[in-house]
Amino acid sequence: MKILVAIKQVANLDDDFEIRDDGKDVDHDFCDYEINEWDDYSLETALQIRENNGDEGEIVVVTVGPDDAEDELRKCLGKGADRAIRVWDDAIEGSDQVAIARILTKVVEKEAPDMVFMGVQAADNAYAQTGVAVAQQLGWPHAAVVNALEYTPGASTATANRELEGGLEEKITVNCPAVMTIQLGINEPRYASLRGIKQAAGKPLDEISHSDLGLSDDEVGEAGSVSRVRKVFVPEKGQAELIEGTPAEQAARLAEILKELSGA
């Protein structure tokens, strides 16, 4: 059994931070960096998989990221997970969720894993869409915003619930390898110990670049995106104010508050 669990480093803002000059990012001079919440739940569910099997198997974690990524890496090795994937190089600076999903399917492409766990979102930007991409680019079978999962190695399907719309959840079964993107909650993860720390400084961190999967320049990158970000900025703080009386006073202040919203 194999099982690839996809993370990804990001960033918490300080109380007070800075725009980029480019205007496109906040400067990360201005940012703590730690695992994205959502795949710290994905490496959690794929450890008890294993644990349940008797400790058989093989965890594997990549992420697509610079070289201060390895530090999250190493923080899932002291957890439990057996091997880590690192890709980068300058010319996937600007990747959008697009193009991190097409590195993403080589890497399993190549590693031929039995499931594939990524986080429902990234605590970053939650555009929710890397691990959808990943499996309508494999051709996989997927399952998305999963609170429970039924899954035994080696098995043909996978049972799993997910999290619908108004409080309502959906149990589907679907063929397997199969792409998973786990919400919040499903378990609870675990921190790495002290020998397992020890024991992560050991263990096999690849360092790969977007040409050993066999992409070329134009496939990622802005280039091989669909979208870029234009600008980033703080919204311009609004006001409001709280309408009391009877309810002809209210609507008679709320028309005019309309009136002068309006100029007339």
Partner chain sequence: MSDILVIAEHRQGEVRPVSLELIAAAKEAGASSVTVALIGANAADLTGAVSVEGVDEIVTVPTASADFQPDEWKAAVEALIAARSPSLVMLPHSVDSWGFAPALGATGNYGFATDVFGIANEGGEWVVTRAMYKEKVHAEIDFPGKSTVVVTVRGGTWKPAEGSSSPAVSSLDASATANSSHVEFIEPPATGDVDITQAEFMLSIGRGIAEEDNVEQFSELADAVGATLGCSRPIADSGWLPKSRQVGQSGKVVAACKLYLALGISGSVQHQAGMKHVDNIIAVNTDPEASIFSIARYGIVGDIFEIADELVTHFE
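What would you give as the form predicted in complex with the partner chain, now that the form predicted on its own is on the page?
So it's only the chain below, everything else dropped.
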């Protein structure tokens, strides 16, 4: 059994960030990075399936991202993934999610896993796009926004619950292998143990380029994309009227406002 988990390193912007000179992105010097919250849940889903399979099976984590993204792959290895793949080269810069999906698709084809898990969306740009895009390019069955999953490795179908709006869920059966996008709350992601972290340093982490995957230059980057960021800008935002003072003064004013507005 093999499960492939695709992860993304997401950006947090510093408060005093600046926009890049070409106006098409923020200056990445103002970003801090962390693993996408959703990806903790998809990795945990894979780890639990393996545990329930008598600890048999391989878990491979993959990301498309620059050098820094290695940190997140190492964290996944520390939690129990066996092997990691990082795809990056300069030509990939400027890829939209369709081009990123094309890269991940090639990795899946090469690895031939039984199941692919990805987060529903990434915390920074929230495209909610890549998982189903990969499934389309693979021609695989897929299910999005999964918050419960019954899957036995090797089975021809899985049963999944999709989390819909307003607390409703839909139970579906999905043909396998499949790509599933995993929702927050499906499980309780573990922390890496000290021993796991030590072991992670010795686990294989392959670094490959788009050409290693057989993709041409015009299949990635802007040329391989179906959308293009023309410019980015800081939106005008509403701003709450701030209540100033000591906590006691702030609370007193808040109490007045609440009494007035609630008609109490």
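From a predicted model like this one, the values you see are computed outputs, not experimental measurements. Heads up, when I say rigid core I mean the largest set of C-alphas that superpose within 1.5 Å between the two forms. Residue numbers count along the first chain shown, from 1.
Relative to the superposed core, D29 undergoes a Cα shift of 2 Å or more between these two forms. Relative to the superposed core, G238 undergoes a C-alpha shift of no less than 2 Å between these two forms.
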